[in-house]
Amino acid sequence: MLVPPVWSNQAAFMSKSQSDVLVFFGATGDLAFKKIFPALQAMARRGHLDVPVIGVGRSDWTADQLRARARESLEQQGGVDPAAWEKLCGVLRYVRVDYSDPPTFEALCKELGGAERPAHYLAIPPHMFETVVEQLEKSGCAKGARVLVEKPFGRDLASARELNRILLKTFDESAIFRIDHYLGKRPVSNLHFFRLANGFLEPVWNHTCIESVQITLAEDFGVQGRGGFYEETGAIRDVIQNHLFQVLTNLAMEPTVSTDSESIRDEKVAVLKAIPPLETKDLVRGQFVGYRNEKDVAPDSDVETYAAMRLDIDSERWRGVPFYLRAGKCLPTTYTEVVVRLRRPATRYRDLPLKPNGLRLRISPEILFALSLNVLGPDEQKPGQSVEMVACRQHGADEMAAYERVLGDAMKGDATLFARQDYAEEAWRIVDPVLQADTPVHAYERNTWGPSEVDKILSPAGGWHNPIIADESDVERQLPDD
């Protein structure tokens, strides 16, 4: 049973508050070195970062060894910023704890000194959550402090509920963060915005105008070296149902009456609420050849590495419009796409062998807005022709990178872009039967869109869009066929 979040006075002064000083655990890990030293070198640089950083691991090592460490991972993830290092340096400390011995706890409460709004920052596998919360608990470290936790938010339905337990029977709602860093990447915040912001779209953000959306993360490489994790996860794990998801809740809801947010996350909760939950005749799993030779990976997997498929929100505004998301490994070539396809228009030109207008919306690895139009052809054999206007631009050399971004607004009590207990357990909810069910899972060959049977069993109308692996740079150009 979902428990709406609980605003006390306390919880709602902590979350206008700025944390005094993070603890990130997990400070020895690999995501540490590709990610978190990196995200706050960046933080020190734009000033950012001027409380303690205390990082917490099980190895025996000195705050020495630890900067050596981050400073390695600087050195292989962007550069070293000679001023932004100096100051990183002033604040990095380390305290060794084994999670599962109370005592140890006693070493990082004394390094919090007299902190009295913490971050505590779990950078560790999901079953170590419980051991630290509690340890945080009981040694008193979880006084007025801030939890921060990594997706996956459980790996079902179940597990989520019982995380949120887990978390909630120490930490206030409004003091949980919990970190998809897909949220953190501008593009994605930028798709509520643009939606919103400009006039000439709402009006056509619905049903009457809006046949189909469709929503792509594809990627060009496969595990990387990771089969023994992807085992445990899968591509609807591990990108649909929180990255993709999160796409979908940015293009779907409604217009928020302020832009505080609780606001926003309500509106981003309503819209999963009134999806159903999935079938397993709107799902098609694939798995590319050659994954079960990968390192870890079982001879007979039936994981998948690629998924599509088809939700319904049953809402006033989007009722009868099919929502396609799909994601995959080895696909050919690497971006995230929303292609959103209009209705014909009712005029004289019906008949004409047009395609549907519509708008493509690129995250990465470029951000792009694209129109399709019709327009007359050049000749009089050509009555009519289908060409896109393209908008593009590169990210920007100084934007935030991902991390950078949400470790500082979790430090400054600020929780749009985290999902909340009620967002966790209801994405979960719209994916669980099909997790739990016996799905079969089509070979795909590298290089190519997935399985052959994802275009018999679920192609939308006019089908999916490919994009033309080629420069886009044209203002205007012809539309490939669909």
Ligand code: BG6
The other form holds:
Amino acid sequence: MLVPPVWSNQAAFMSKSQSDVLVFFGATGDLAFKKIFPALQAMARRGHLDVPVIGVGRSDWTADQLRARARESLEQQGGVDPAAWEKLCGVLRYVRVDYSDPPTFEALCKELGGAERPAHYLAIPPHMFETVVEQLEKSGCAKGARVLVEKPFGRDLASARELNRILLKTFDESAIFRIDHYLGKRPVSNLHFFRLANGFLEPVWNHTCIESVQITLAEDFGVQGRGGFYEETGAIRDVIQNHLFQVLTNLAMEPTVSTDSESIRDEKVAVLKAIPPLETKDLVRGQFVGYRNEKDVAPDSDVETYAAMRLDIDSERWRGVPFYLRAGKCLPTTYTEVVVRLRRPATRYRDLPLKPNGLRLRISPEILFALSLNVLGPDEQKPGQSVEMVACRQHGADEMAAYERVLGDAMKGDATLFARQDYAEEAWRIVDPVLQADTPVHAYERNTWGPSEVDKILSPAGGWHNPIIADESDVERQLPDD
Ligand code: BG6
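After the form predicted on its own, can we look at the form predicted together with this ligand?
Now the full complex is given, and it begins with the chain already shown.
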């Protein structure tokens, strides 16, 4: 049986024309190497890549050099599929463009041939967007085109507005696709789907039954040679303002009246609009010991590699329910997970020392749904025990990876999984005050759960939920003690 996409807008798909060429700027760069070539190969394998793909870079490369780079990328990122590789090679081209030299854009235009709806993917640093967009317009390459831009979309509210202004000078909002690859992860879309597809959840999905929510993105590695990038971003800009906010909005949004992209995006923006600006008292920033010795990092850097915060959603559904978000590098393990803690039942058992019910929804590395319940156990001396029902599966080798999904959707013109202008600006509005404030950065040792200040300053009821890291498996079976 065919299962419809979680966010499905088939009618809109049919009415919008498919991009007839994909142009990706930054073809010789890191993102292309790590994510874009594997996504292109996967699209080719699925038969979703039957248009020319033009890599654009400033290096004086040939198409063969780009193919060699693509091959190396695939060898290192999951392997080469001979049939798909052959298809990819057949469509892959290269154009050298000096971003500030208008005549070189003419070469790109020539390569576009008669394409009517090119998709220009700007996998380049944001400070180059203005020049590139201007040149695309002047050279005629922007005609009928879509533009895909990478996160971080700006570095604060003012720069995001400026970026929007630049893009909107040339492209209509419906032709702008702001990429946040977390939106391309199926388990993130599932956060909303599972609520509405399972009747028992929606009645409890509000402040009456839910006490608090924690969202964690933990990574057991450091900045992996991206010190220069990190110095410009830090954890809040790198993963919280975008990835974790998307997790939050998927969890907290109201059911939509219909499944068209704008109805869905309206509800996500509504969640952000209800969140007051973050206050410095609700934020803890940390930096792992050794970060300042990383390449391209200032010896006195106060950039955070860890951040934890408390947000409130001032809406009928969520008033009084704190949402705790945290993300960090060099933590004990790598995973992204939501923990929902339910209120104690108002029954005769409310005063027993039982753990509250809770839900764990793990997004990666495996997909997990766990429900903790209190039952009478075999021990006659104990009033009850907490058990967790766990449903877990690994990501399948053939599952669509996030970049494959977002590239494919943008080329189809389906905007559902992309941040709209108002969303991007609302997300910055929330964190803007703390980005401008000079809050302290607390040092933490590698392989710990962040600075000790976190537990003093932000202490969710029941404590932060950290997985128990066992030898065989890190899938934890219990909720934390009160
Ligand atoms: C990227 C950040 O956007 O997301 C990285 O720049 C981070 O710092 C990564 O490691 C996390 O994404 P994923 O898909 O690996 O969880």
